[in-house]
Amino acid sequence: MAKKKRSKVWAARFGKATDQQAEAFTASIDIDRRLGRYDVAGSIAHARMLAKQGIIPEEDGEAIVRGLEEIGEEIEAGRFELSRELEDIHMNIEASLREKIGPAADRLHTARSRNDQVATDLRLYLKDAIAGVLAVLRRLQGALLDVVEVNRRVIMPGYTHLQRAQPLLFAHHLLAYFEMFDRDVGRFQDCLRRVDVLPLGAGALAGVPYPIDREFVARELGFSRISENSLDAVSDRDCVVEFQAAAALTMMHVSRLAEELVLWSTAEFGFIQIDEAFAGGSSIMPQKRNPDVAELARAKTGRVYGNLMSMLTVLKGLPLAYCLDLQEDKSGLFDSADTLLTALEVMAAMVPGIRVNAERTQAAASESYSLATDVADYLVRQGLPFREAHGVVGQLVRYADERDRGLSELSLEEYRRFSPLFDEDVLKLDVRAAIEARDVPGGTSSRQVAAALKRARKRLEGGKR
């Protein structure tokens, strides 16, 4: 048998039906349905509240409660049947919710307007999202973590400018891809403080004129404390703001990664080789190994940027309290949570798949003067002001490279034609003696190194920042 036409609860003021494209334009359960477990936890929090005290009469809170978790289940098996007629998931549930337990579903809307119940889905739903982004994230500082460990002796050159500036560990640079994914992870638990708040109970602006008891659902739904503000309760989007801005922050350290690494897999670097499965080819030339899941997970940042910048100019005119201006915060938000678990998932899996050619990047490390700045720290050791070393090593390294020679092959004459401070030691000056010399907090020592993998790994078991 056919259900019979749904029409929607305001339809009573109206003498005309919605016009079919204002009513396609104005829907948004295409978007809104994935918040349809959220909507159910909610409701049922609000009719157990309702019976409780006294509001509603217990029968039908109790009919009310069996009918919502019937609905939860269709909803979770993929069952549940939508109206766009009914413009969004929390009309339809509760349609749905009448069609089964009759009129009693009726006082289910008591105490509550669409606008605190859409702004509390919102946040349960921002509470799931961002507990999935922190596993991940840990996940992948792990990862990071474990190809530390293989690594921690590889030697590489370090770069500003992208050019070749100081040797450095391997280790030490992939470190501080953990340092930035640790303060992203710092940034969603702060988030999750501002989120942690229960707008129902705000009504449509103004508060309800029903003797409700707003902390017994926070403690239902799990939310640490009620909102303070009746108007700010419902127009409020900060929170979905300081998601994206996260998200924003996060992609763009996700992309400096797979940047990296695109530019360390190509042939003239060659400091790593990328996985394969991680790899795809080319339909014309056979040879072909393209780092493609770095490169999208590069480009998808772009979308995590536009969301935000969405977001915030949908907010920047609003006037207080809700305008339907408001419906455009969640297709964005839900892009940008996909996108961002998406990418951090694929990079986790990635990175531990990565081989570093140690022999290739120590050799680079070598090359290019990049010990320059060790021989002038040589000269400051034997008591000369360092800008005066510094000008005496850019001549010597000026009167190699004419010559096409490394410092490395210059001998003690060589060196004393510019300072007769140079002694036979200067000779001994090595990659990996510049790196053990930087044995400072913060440094790339393999001393400093091994200290910082051991508190990575104890903050990141500790769950601490």
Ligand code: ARG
The other form holds:
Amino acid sequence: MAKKKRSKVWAARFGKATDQQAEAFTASIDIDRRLGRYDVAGSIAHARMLAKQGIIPEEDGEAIVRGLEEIGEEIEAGRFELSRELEDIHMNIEASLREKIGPAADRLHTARSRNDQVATDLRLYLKDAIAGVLAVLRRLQGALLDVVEVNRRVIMPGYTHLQRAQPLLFAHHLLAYFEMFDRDVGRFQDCLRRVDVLPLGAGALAGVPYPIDREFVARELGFSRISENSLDAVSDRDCVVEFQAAAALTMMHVSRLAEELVLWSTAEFGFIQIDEAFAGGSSIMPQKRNPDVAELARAKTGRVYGNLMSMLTVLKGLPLAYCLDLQEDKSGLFDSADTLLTALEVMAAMVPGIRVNAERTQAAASESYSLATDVADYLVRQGLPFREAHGVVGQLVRYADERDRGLSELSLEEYRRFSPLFDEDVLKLDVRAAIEARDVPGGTSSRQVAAALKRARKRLEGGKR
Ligand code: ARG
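Right, the form predicted on its own is done; let's see the coordinates for the form predicted in complex with the named molecule.
Starting with the chain above, the whole complex follows.
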């Protein structure tokens, strides 16, 4: 932070200087400095419009644009000096412009307020943030599909209540995450439609008494529409909440995937190995190989939830129109966007390096009576109502469990003690057959999974959902 001393634009109305603590408390420059490039872009579009409409002299407009472009370059190069007395990024840029071009700078803030200015900057930022999130979400989805492809024949136990339930294709399990992230993509795309609205022109709250051309500014800045109501335009932060909510949901999905990777990489499961480059060691236990990245991805979900709750709370009960409370929208938004982006990026980098222990997963799928439903379904095909079949197999499992034997270790004679409907072929039931039998749309048969993978690839490539 530079020590450069500049006075506040509103100083004229006050008899004394701002209290230092008050100044430190209310300044937002440490946070909103990130809006610099958007503020410059917004101001350039505004200045061009003012000149085009004859609201400011042509040559002042040109000087303003030139000065702002210079400031934009300084910002990109990290050379732009900021001072805290000037509160925020908007006032810092305006002050710098005055130093660069002189009195012409004083015309820039015609027909504009910081209230519609910051709302515009925020939406420009959000549009970029959403584009970034969408790109990396697509990358993560692509990484998942690659792992699906490589492991498409791998069998694993499916779980309910974290108890082995029915055999699955590992590919089917991972494709479930593809779907989750696809819905996340949809939510961000949907959020983008409501972000893509230009607030500038709302003024402080009531509109401005100049013949401005809002559509022109919208076109210059790449907004699809202009806002309908000036009060709403300066006080609406729904799109921040929507972004936060979509980020929270996406992080929830990230954390569920992360949790499974953590579980699967334990000695107890032994289903996968996470690449060493994404694991951590212990300072005391030499043998450790901890799933650090997955654990932190899981944990960072918490702060994104927190940011959503904090934004909702800031907005609750806030009267129209702008209140400085709204300044609190940015820190949580930036934090959520950064957290989400880095979590998605590191997951997308880690996922391709996952190695699956197919022998282990298949063995696990064959244990623990995970074919019991299939034995019941066998009896149903022999004519028994499902509920009855369920009862018969329940007794059968209990019998085997008491003897510490698997269903495949029982003889046909033993099966027949529980129902005369059992025949030789019941002994042929295995995990592969159980998987292939579930050949319904959305099911785990290899035919369905291959088709699902193909559709997923198409959706990903076509950018369609
Ligand atoms: N720093 C403020 C924000 O982030 C900009 C708008 C300030 N407007 C005002 N009337 N104080 O919201």
